[in-house]
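Presented below, as structure tokens, is a lone chain in the form predicted alone.
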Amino acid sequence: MEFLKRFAKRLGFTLLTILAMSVLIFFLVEIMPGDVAQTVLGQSATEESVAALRDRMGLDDPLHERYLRWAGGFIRGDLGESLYMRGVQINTIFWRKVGHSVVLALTALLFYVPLSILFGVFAGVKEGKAPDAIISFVGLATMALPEFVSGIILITVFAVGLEILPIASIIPIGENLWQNLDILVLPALSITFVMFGYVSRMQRSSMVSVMKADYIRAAILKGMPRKYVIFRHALKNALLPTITIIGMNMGWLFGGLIVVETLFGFPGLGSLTMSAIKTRDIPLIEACVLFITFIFVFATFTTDMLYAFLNPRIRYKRGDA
């Protein structure tokens, strides 16, 4: 089948991409200016103590040996030890932060996907009319707003003005995320502001194109109810490009969480990445950036496969359908 061939080809390309990106990430982080051992011990450390730490950390080993050691540990699930938080294994903090970010990303997904598709369909059906113009303008405006700007607006309105949501998305000591679900709302809405514009405009454009297709016009002329034609026939085909843009943006979503989580103080992967960069915690930086890269590549692969599966022209060879 054409689909299986495409799956194997894309899987191989995905694995090669992850390998290439891991090499690039490792070498770019490793050539950052400054001595890691000196940063860990402080400027007052003696040359002997710095040399001893470099030897213990294997920093004097050839670059390719350090990469193979790091990549092998990552494959085994061993992310190494944090340099800034000496003695702390990265695994003990990393996956908890990733879990928080996944919950936040899924919450944002539940917000913006239904809203974007609904308003995109409505705008496409009302092409050229007032609802179309209003929805298109709002979508364009939200796309132009950076996450930190929309976040500040949301904080001003809902936290400072109405006082119905917390300003900072901080989990109190001794509690967990599930006991403080209200801290998800403002960060998720901040992401929704940006994503709404992309997805709704794509859905609107796709809907306009499908509604002009001959089979849709024929169905309407035969007397079939307009709502039935829209939701039973037009929407199914109009969703394919929208599914693609949603999947492609999942990788961007995790990268964009750095800004949102830092703004709201949300304890997720984004804020952990920013903290690692500030403290020059190289093993933690490499783990965070590689994981975000993996999410982006995996989301692209999954989206491509889903699109191929939903599209009969790709799923089957000619003559097989």
The other form holds:
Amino acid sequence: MEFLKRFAKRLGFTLLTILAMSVLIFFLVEIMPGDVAQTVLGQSATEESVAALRDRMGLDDPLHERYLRWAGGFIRGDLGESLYMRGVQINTIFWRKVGHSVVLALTALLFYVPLSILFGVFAGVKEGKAPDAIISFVGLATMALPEFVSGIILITVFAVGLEILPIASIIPIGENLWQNLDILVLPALSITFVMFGYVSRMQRSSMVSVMKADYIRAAILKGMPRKYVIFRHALKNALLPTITIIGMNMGWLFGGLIVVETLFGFPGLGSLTMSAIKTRDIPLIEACVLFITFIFVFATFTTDMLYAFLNPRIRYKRGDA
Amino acid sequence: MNTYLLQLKRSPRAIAGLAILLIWIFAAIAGPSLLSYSYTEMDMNNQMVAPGQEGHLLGTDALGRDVFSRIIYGSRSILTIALLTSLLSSIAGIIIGFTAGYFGGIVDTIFLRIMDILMAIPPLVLAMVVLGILGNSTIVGLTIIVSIAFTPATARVARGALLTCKSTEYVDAARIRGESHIYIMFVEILPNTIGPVIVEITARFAYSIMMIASLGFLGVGLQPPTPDWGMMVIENKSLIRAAPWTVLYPSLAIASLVIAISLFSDFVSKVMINED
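Swap state to the form predicted in complex with its partner chain from the form predicted alone:
Following is the full complex, with the preceding chain placed first.
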């Protein structure tokens, strides 16, 4: 019951956030300087053709009508028509790019989650000793680097130096992502660089505090194998904050994807957003940014629910007293 | 103050971080007057000269511009903007967060909801879209927009810091004395939350560097011919095989600066938190 109440409350707030963001994004893009129709048709367009296009796009309608039309289309799954690529429905290009980004994000998760948890646990168990100092230094250093800096270092080593991975993440025409899985490695590693610091630090500190708990000391003193105690008893309890951090960073990861995808030329949501901004393609900018926000909000919501579900203190709040 | 110095002495990491940061600050202030090349000087006879040759310490780029000079000049803008943004966003955060936390009730609830909503968009995406839309970023524009993007986060920290000492006796005493709200917030409470505030400002400084470098890299930061580290990386990216130094050295400049600041801010947060 407690859980359901929390669920409903968070869901309501999540929807409210998305609504507020959609208004914000819409008005933000509205203030873009210059006449949209003029931009689309170019400087040589006649006044009549500009006026005709304005009329066709409904640019002269009142602001709230345009917002409602846009938001309504969004809810029905119609993202509108691209301005830069005249006549192209955004839907036809958008979801494929989002798919690529999701695959990239999942690959990155696959890299950094086990890696950071493992090193975090190791550092936590060896608290204050040399391995701990080295792991936390590496974490602190890589966490501070912007994604494109770690990307450049990775490119220099693996693509230019060792020549074992491609320099850019380009899918040749006529092929799909699955035939070019090697293009995922360096972008995913660049993200791993940044995320490793956050996640391993969190894992380390929760491990340190759990290892000091009485039940762990009891288990060790009872003579249970140390490995068993660490992985079965301690890790189980020390994972909760880590899961929260990973979830909370999901949306942030999509922000970071913009930088990584731009560096590698990876055909995903990030580079689509960037090119939309460069070409001042308003409907496309709106679609991209709203979608990134959506992922961010949804990831936070899911994390919150997962946390509540995994944490017995919240799940069984009634019986807590 | 002496205890801080003593603790600093015991932390080689923090000393290293501080030293590198000071070197960069020195480079930004005095560097340009000591350079033998200007950052815009193009030398078409010496394109993509390798590091160490023809008097170019870090080589030249595709237009024959000296990479070392451009990095030194670039340190000016990035340090200036990062310093300003971390201060500005912290001040704005303190004012907003303090007001919300101090008055509590409905003011606080509205504040928290608005901050939650604003935090639903990653700061980098927000700054990128706004700068991209406005076009032609200047130092002032960049500073303001990045500060705005950071303020929800700093305001939350400030609010949290205020709540820890809102219901103390000295605040009650001031209230009974009939001091104004502003006096209580900024003369009574602020000095007692200075620890978390300093921690926030130093951490924010590192974030700002990351953010400004990333915005430059995405092409929405400072516009040419002003040298910008992030921009140098994306400009020369296609040369990474032919002239790797044009990409690698600006990247390393960013790396050394952010790592140095993080090491130092990690130390600051340890010192400030242990003390309380």
